[in-house]
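In the form predicted alone, a lone chain appears below as structure tokens.
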Amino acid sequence: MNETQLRERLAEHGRLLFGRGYSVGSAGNISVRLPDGYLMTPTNSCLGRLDPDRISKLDPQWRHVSGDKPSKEVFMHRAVLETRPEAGAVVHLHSTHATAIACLASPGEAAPIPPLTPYFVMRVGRVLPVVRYYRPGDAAMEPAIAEAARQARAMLLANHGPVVSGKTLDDAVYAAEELEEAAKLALLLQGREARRLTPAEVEDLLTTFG
């Protein structure tokens, strides 16, 4: 896609995520890698009402060059996209069930959601690190996010929410949606003897689908 198409797709995904309740008010932000920099949702913007023409653009050094001022959590996206050169987009949401897991899990935990479904393993992976709590907008979390991104495509920020990367914008959004559904299942099944995918079944999925 060219930049204009990506702006439109970003706004479309924002509307859908907001409509499903995966972000509320001005919560959540999305970034996309471009050949000449990055697109990012503006600060204090609502994912449900994004104007494609006003989406922030940053240069390769993450300097704001056009559009509205970018999200105050630009460092979060920088940490992931610079650590994972294969990633083309990052989605940060405050989706209810994933955030609930982020409140229950211990910082440093590597797999707070069990492998219950194949699509969770295929889209999110084997590891889902939990980054310790930082105040929203605190740039001090950047090294911790970069460290988590070295281990996995997605992570949970303690008491905050999920951060998910993908090869493309579509991939990142689909993975974020899958993470939310997996978190919902994990909470619904808490305290019950649910069947988990075996290590061999997880390995087969990762070998087959990457």
Given for the second form:
Amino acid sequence: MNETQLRERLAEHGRLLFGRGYSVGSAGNISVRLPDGYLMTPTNSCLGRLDPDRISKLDPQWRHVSGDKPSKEVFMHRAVLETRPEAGAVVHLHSTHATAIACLASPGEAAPIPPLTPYFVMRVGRVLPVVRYYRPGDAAMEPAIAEAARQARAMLLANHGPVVSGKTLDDAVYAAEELEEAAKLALLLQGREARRLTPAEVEDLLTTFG
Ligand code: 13P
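For comparison with the form predicted alone, kindly provide the form predicted in complex with 1,3-dihydroxyacetonephosphate (13P).
To see the whole picture, the full complex is given below, headed by that same chain.
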């Protein structure tokens, strides 16, 4: 996809995510890697009403070059995209169920959501680190995000929400959606005996689907 198509796709994904309540108000931000820099949703923008022409553009050194002022979470996106060269996009949401798990006092360091369904394992993976609380936009979070990104495609920020990367924008959005659904299932099943995928079944998914 060229830049114009990616801008339109980003606005379309934003509209769909917002429409289903995966972000509310002006919460959430999305970045996409380009051959000559990055696209990023503008700060204080509503994901449901993004104007493709006003999406922020940053150069390869993450300097703002055009469009509206970028998200204050530029450090978060930079940490993931620089740590994971294969990642083409990052989606940060405040989706309710993933955020609820991120608010638990003891969410579980590396696996706060159990492997209940194949698509969670295939899209998000085996490990989901929880990064300690930082104020939104705090540049001090960058090393902690980079450390989590070294271990996994996605992470939860304590008391804040999920950060998910993917090879492409579509992949990152689909993984963020799977993460939210898996979090919802985990909460729905709390207190009931659920069958988790076995380590061998998880291994089989990861080797079959990469
Ligand atoms: P921005 O509006 O600056 O992107 O911040 C929204 C957000 O989700 C903070 O985490």
